[in-house]
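Next up: a single chain in C-alpha cells, the form predicted alone.
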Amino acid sequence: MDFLKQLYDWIDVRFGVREVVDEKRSGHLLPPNINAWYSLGSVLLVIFCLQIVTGLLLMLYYVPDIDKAFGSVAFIMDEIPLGRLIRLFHAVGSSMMLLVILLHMFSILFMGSYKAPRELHWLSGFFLLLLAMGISLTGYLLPWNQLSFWATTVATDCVSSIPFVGSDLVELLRGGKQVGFHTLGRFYTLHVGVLPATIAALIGTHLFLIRRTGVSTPPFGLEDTTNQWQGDKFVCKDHPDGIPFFPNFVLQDLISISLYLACLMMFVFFFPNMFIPSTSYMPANPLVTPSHIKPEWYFLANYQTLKLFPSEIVGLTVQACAMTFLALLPFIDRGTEKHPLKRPVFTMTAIGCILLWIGLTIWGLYS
C-alpha cells in the first residue's frame, strides 16, 4: 500500500491528478431533484464496455468465413469453457442496450431535456441510437446461421425499392447481388472496428456535450418549469445547491447498474431463447428458405410498417419523415415549458406515437 501511495503522490507532483479527481468526483454537482433516470446514462456506458470485453473474448475463436463462421460459433458455444455464458452475454446484452437506449431517449423527451442549448445533445444521442441499431443488424449475420442468413436477406432487400440508386446500395451493403462470402467480411469488419469507434467517438463527444452545458435540471417538483437559457451567451449550467456527483449520485448510478445486470443474468440464464430461437441453432441454408422470417424485435414495428403499404418506397418514405421528426425534435418544439403535464398535446402525442410503435412491433411478432 506504501508503494501505491509513493506512486500515486509521485503521479500527482507532476500531472495534479488529486485536484482532477476532487473535481470531478465532489466538486461536480448536480440538480438537488435529480432522479434515477439520469442514471441510465451510466448504465449505457456499462453496457457499451461489456460489449466490447465480450466481443473481443469471442473474436478469439469466431472464424468469419460462410464455411466456418456457424461451425466456430457452435465451438464457442459447446467446447470452450464460459464460451456460452459469453456469448449469451453479448448476444442477450446486445438487445438490452437498444431497450435500454430507448428508454433514456423516452425520459429525454418527457422531461424536456432537449430543448435549448442541448440540442446537439439529443442530436448526438440520436445518432448513438442509430448506430447501435447497425452494430446490433451487422453482429445479427455473423453465426451464419439459417434465420440470420434469411433476415438479412430480407432487411437488404428493402434498400433495393429506393429510386435510381436502391440497386446500387444491395450491391454494396451486399458485396454482390446475393449475401453471401463478401457480405459476411463487410459486415464482420463494420461490427467489429468501424462501428465501435464510431460509437466510442460519439459516446466521447457526447459526454464533452453534458460537461460543458452542464446537467439539465428535472422539471418535476419545481414551481418554474420553464427552460430558463437565454440564448445570448454561454453559460453552463451549475446547481450551486445541488448535490455533488460523489459519493451522492454515484450510488444511485451503481443501483441502476446492479438492476440492470440482474435483468441481463435472467434472461442469459433462465430465458436465452427469447433472444436466440431454435433457427438459431441451424446452418445457413441459401437453398431452403424457411416459412417464418422475421427482424430482431427492434426491426419488427418497421418490419409491420412495410407491410401496411402497397409499396415499399412509401413505407420507407413514411418511415424516414418519423426518423427526420424525431431527430429534429429540438428545432421543432421551440416552447419553454418543460414539464409533461403542463404540455398536455405534446404529451398526448409522444405516448400515441410510442403506443403505435408497441402496436406495431407485438402486431409485427405474431403476424
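Since we're looking at a predicted model, the values are computed, not measured. Basically, rigid core = biggest C-alpha set you can superpose within 1.5 Å across the two forms. Numbering follows the first chain given and starts at 1. What changes on going to the form predicted together with its partner chain:
After superposition on the rigid core, the Cα atom of residue 13 is displaced by 2 Å or more between the two forms.
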Contents of the next structure:
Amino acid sequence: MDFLKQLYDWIDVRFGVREVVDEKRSGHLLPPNINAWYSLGSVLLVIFCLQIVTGLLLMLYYVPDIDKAFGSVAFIMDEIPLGRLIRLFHAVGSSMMLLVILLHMFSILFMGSYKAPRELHWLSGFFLLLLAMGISLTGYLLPWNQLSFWATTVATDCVSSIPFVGSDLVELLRGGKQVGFHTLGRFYTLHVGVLPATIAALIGTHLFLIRRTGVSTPPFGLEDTTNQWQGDKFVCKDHPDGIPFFPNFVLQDLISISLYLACLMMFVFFFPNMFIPSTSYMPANPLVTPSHIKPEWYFLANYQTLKLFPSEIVGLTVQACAMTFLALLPFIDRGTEKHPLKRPVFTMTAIGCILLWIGLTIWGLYS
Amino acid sequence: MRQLVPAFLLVFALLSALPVTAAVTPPNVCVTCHGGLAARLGMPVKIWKTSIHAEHGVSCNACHGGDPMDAVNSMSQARGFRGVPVATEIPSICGGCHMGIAKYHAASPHGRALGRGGPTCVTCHGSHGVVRATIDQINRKNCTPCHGFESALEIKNIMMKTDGMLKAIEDRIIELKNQGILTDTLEKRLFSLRNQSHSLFHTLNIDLIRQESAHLQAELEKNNSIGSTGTGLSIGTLAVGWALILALLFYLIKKNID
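Now that the form predicted alone has been shown, please provide the structure of the form predicted together with its partner chain.
Following is the full complex, with the preceding chain placed first.
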C-alpha cells in the first residue's frame, strides 16, 4: 500500500492528479435526483472506443479491394483467432451504438434537457447521430457482399432525385456511374479516417459544452420543473446539494456499461444473424439483383417513407423537413416547462412521432 | 487522334472480353445442327441439355469425337469422329474422365463380362441424359435383367449409411455458409469422399466396400463436428453472466455508498 501511495504522490507532484480527483469527488457535484438515463452518454463513449479498437483490429486483415474484400472478411471470421468475435462485436456494436444514441436522444427529449442554454449540446448530439448513421452506412459496404452492395446501390441512388445536382452527387459518392472499386475506396476512407476523426472531434465538443454549462437537472421529484436559466449571463449550473461524480455516478455509469455489454454479448453469441442476415454471406454480384433489397434497420423508416410518396424527391423533402425540425427543436420549443407530464401536447406529439418511426421501420421490414 | 484513343481502348477491352465469353459457351456445331433436327437425330441434344455433362460443359465430341468447332469437318474421321460408340469402347471413353471408376469397373465382374453382354456405364447411368449419380441407381430394374438383387442390395445398404453421412455434412455446409464460415476446403474434401464412396461400388467386392466404407465413415464422422457452436454458446453464457454479475456488483457498491 505504501508503494501505491508513493506512486500516487510521485504522479501528483508532477501533474496535480490529487486536485483533479478531489474536484471530481467534491467539486463536480451532480443533481441529487440524477437518474440512470444520464449514464447513456458514458455508455456511448465506451461503445465508440470499442468500435475504434475492434475496427483497428479488423483493419489488420481487411483488404479494401472489390476482388479481395469479401474473402478478407471471410478470412477474418474463419481463420483469424477471435476474428469472428471481433467482427461480430464491430458489426453488432454499430447497430447497438445507433440504438443507444436514439435512447439517449429520447431521454433528453422527454426530460427537456435540450432547452437553453443547451441548444448546442442537442445540435452537436444530432450531428453525432447523423455521423453515426454515416459511419454505419459506409461500413456496411465494406464486406462487399450481395446485401451491402445492393443496399448501397439503392441508398446512393436516392440522392439522384435531388434536383439539378442529384446525378453529380451520386457520381461523387460512388466515384463513377455504378457502385464499384472507387465507391469501396471512398467509403473505406470515410469509414476509417474522416468519419471517426469527425466523430471524435464532435464528442470532444459535446463533452466540453456539457462541462462548461454543467449537467442539466432532471425534471423529476421537484416542485418547480421549469427551466431556471435567465439568459443574461454565463452560468455554470452547479448543484451544491448534489452527489459527487466520483465515485457515485461513476458507479451508475459502470452499471449501465455492464448491462450494455451483457446485451451486446447476448446478441453477438446467441443472435448474431439478427444484425448480419445469412444473405450477407454471399459475395457481391453486380449482375444478379437479389429479390428483396432492404437497408439496415436504422434506415428502414427512411426507406419506407420514400416508397410512400409518388416521387422520391417528395419523400426526400419530407424527411429533410422532419430532420431539420428535429435538429432545430431547441430553437423552436422556447417553453420553460421541462416535465413531460406538464407539457402534454409536446409529449404526445413526441410519442406519436416515435411510434410512427417504429411503425415505418416495421412496415419497411415486412413490405 | 487523341479522341480515338478511348475508342481504341474500348474496342480493345471488348475484344479482350470475348475469349472469356467464348470459354463459357463455345460455339458447338453438333448442338447447333442436331438441336434443330427432329426425332432421333435431334432428341439427344434436348436430353443432353438437361444432363450434368451439359452443366459442366462436356459436349457431344467428348464421347462421339469429331470437331465441334468446324462445321464442314465436324464429322470427319480425320478429326476423330467415331459416331455411336460400341459397347466395348464405352468404359474407356467414360474412363477418359472418370479414371478411378474405369479402373474399378474393369477389374469387376461387370468389366470382365464386357463384350459378352456385361453392363457398361450407360446401362445404369444412361447416355445423353446423365444425371448426378445417386444411390438409387442401384435398383431392381437395373440389376435384375442379368442377376439377382441380393448382393447389390447388400452393397447398397452399406453405401446408404455413407451417403446419409455425406448428406448430413452437405446440410451442415449450407448452415455454415449462412453463418459466414469458409467451407471451400470442407466442400472439396466432401467431394473427394463422395467420389471415393461412389467409385467403390464399381468394384462389386462386398468385403472391400465394407472395409473401405468403414474408413470413409470414420473420416466423415470427424468432419461432421466442424463448425460446432457448442463451445461458443458456453463462452457466450459465461460472458453475458459475467457482465450481469459485474452490473449487480456495481449496483450493490453504489447502494452502499448512496
